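Below, in structure tokens: the form predicted on its own, a single chain.
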Amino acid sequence: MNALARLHAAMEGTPADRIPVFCNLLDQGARLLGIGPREYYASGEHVAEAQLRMREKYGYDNLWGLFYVGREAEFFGCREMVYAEDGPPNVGHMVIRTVEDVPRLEPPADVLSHPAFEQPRKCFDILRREAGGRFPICAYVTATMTLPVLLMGMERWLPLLLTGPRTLRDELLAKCHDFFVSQVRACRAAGADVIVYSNPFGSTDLVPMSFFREQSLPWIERDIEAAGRAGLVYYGGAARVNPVIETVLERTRVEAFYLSPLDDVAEGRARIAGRALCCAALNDIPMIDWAPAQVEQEVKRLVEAGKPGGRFLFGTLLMPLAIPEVNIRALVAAACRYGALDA
């Protein structure tokens, strides 16, 4: 059974040899190729080569077309990224400096043909040619309500979101929604099998339940309805999703939830109740300092909580660059071993 078939079996609740194991390595690619992050992320060929080599090296199931999250701001005219040797690039130029900039914001009409998508498209093309139909190719897309953080910063977005002016807030959200839909379509057309729908505002860790129901949920419904549910994974950006699972399922019928390390896996499975794929994420930051035996025990705990009953996937967050290779190997080996049908 290949990795893509394994994922489809988990999604559908049909028999498989083991659970899917996703290991989300990104910045490690530059180190693998022996180049700096600026040079690495400037080339879709570099990113694709590293993704293929890292998957082969460690033996997990997925590939990424994601470069770094802040890249989405480049579609709106962001002129500067800040590069670090020990972490992902970040936005260095906020496109929206004041709320008066909102009417002038121009999202691209067609992401697929936009210059900012040229290198990701090359990456997807290579991944699809070399591994398409065998390994799930993943894309990461920021939800409508969260995207403004990349364009104006949280310190400007929160006041606009919570107190207005309402007309400018709604105009910005409408523009971000149009971009979101175009980006999902572009990623699918380029070869993505999985769309990770990232939305910290879709978690009650960031906003109260009343705000979630009145403000977040309508945009979540609109996003998912417009983008389509195929291959879409609901992800709270590492924030807890257990409290909103039943509501999101009822209103969107989304097919997969990526739990936070802060979520109780057994509770998440109970809330999903077999209606969607449950993905458990290990808190990978402590892996920087853990011994391999500690990694194995944590993986075992999560898999044993999530595996019974099927429709389960084991995954990570965005693995820090400082995690030792021996711990990455320990994680993948343990997840495959404890996730096997006879384990």
Second form
Amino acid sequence: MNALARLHAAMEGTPADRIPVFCNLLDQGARLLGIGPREYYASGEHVAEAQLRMREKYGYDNLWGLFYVGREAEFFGCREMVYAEDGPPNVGHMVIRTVEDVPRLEPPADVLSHPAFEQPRKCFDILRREAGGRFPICAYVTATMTLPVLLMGMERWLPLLLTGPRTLRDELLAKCHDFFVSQVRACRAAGADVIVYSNPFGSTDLVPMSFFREQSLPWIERDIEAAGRAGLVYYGGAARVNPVIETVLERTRVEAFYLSPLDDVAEGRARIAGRALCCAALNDIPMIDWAPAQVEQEVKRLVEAGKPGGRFLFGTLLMPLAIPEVNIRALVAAACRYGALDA
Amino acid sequence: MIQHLATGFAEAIVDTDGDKALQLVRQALAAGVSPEQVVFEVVVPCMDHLCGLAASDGGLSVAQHFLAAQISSDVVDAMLPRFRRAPQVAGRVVIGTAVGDFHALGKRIVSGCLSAHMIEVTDLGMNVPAERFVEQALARDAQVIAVSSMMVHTARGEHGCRGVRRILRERRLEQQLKVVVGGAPYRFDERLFEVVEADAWARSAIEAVPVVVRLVGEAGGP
Ligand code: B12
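Let me have the form predicted together with the partner chain next, following on from the form predicted on its own.
The complete assembly is shown below, putting the previous chain first.
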């Protein structure tokens, strides 16, 4: 059974050899190719090559078309990324400095043909050519309500969202929504099987439940309705999603949830109650200092909490560069072993 | 009256209703409540109350922390000039984000919460080198250096908290200057503060207040 078929089996709750195992390695690709992050991320060929080689090296199931999250700002005219040798790139130029910039903001008419999509598209093309139909190809798309963070920073967006002028706030959200929909379409057209719908503002770690219901939820409904549910995974950006699972399920019928390591897996699974795929994430930040045996223990704990009842996937967050290779190997080995199913 | 006000103020913050919180304060002042009472009998106890909520199971959301910090520090700032006697500061802190880190919100929320507790905060901004943290702490006669990081590599980097520790050790300043850290990575790894050689950490901005108060004491007080 190939990895894509394994993922489909997990989504549909049909028999498989084991649970899908996702390992999210991004910046590690530059190290593998022996080049700096700026050079690495300038080329879709680099990213695709490293994605394919890393998957082969460790033996997990998925491939990424994502370079780094801040890339989305480049579609809006962001001119500077801050690269680091030891961590992920960050947005270095905020396109929106004050709320007065909102009316001037121009979302691209079409993502697929936009210059900022040229390299990701190349990457997707290579992944599709080399591994399409065998390994799930993942895309990462920032939700409407979270996207403004990449354009103006959290310290400006949160006040605007909570207390700012409504009309400008809604104008910004409407523009972000148009971009969101266009980006999902572009990623699917380029070959993405999985769309990770990333929305920390869809978590009650970021906003209180009342705000979630009144403000976040309507945009989530609109996003998912417009994008379509196929292969879409609800992800809080590592913020907890357990408290909102039932509501999101009822209102959007989304087919997969990616929990935070801070969510209890058994609770998440119980809330989902077999109605969608439950993806558990290993807490990969302390994993930097763990011994391989500890990695194995933690994988075992999560898999045992999530596997019973089926429709379960084991994964990581965006793994920090400092995680030693032996721990990545220990993780994949343990996840495959404890995740075995009697098909 | 005060009790009623304190409860209403805390409720408004939990509901992220900033307008209501400010309106309650204005009404109280008009009814003869003193600025000192507003600070010490409403704002400070409210922060203590929220600290309990923040530490509870679900915790408080980032939005609630943000509004609590902003409103409370605004109210305290507005009250201080109207105090009959200059109030005593409860401690002095310099705060900034670690080298390579451009995430300002956490630091801003922490500053607001500390100010609302009468702790004097100097904000050194973002991407602050270790040397500057120490220099400024000495120049301001601070007891505590607070380092905020949003990412693992900026938390663990040699030029962040670890760099601050190295300088303090070399210059034998560890008795008089304590180091507190916080930000997203510390919430995912509760032992990370030890790895980076900080004296303490706090999960959230509101919970940072008692931690900083304790460190101020350990450093010999204001
Ligand atoms: C919202 C979010 C996003 C949003 C917005 C990010 C932003 N602010 O710019 C989006 C979706 C855009 C995003 C993107 C990315 N993110 Co992000 N994100 C989050 C999330 C869910 C919350 C972070 C946040 O903004 N919180 C709000 C602030 C105010 O909270 P805070 O920093 O924790 O601060 C509070 C406390 O910690 C404390 N505190 C803060 N500072 C201090 C200091 C002291 C002294 C004390 C005592 C206390 C204290 O008080 C504050 C209030 O209570 C976290 C996961 C999580 N659950 O925390 C990941 C997280 C921070 N992101 C992470 C990463 C990696 C990224 C990316 C780099 C991914 C990538 N490869 O591109 C990008 C970077 C984007 C960019 N800037 O260019 C990682 C960082 C860890 C790591 N691996 O290095 C996290 C932890 C997720 C994870 N576990 O993998 N992210």
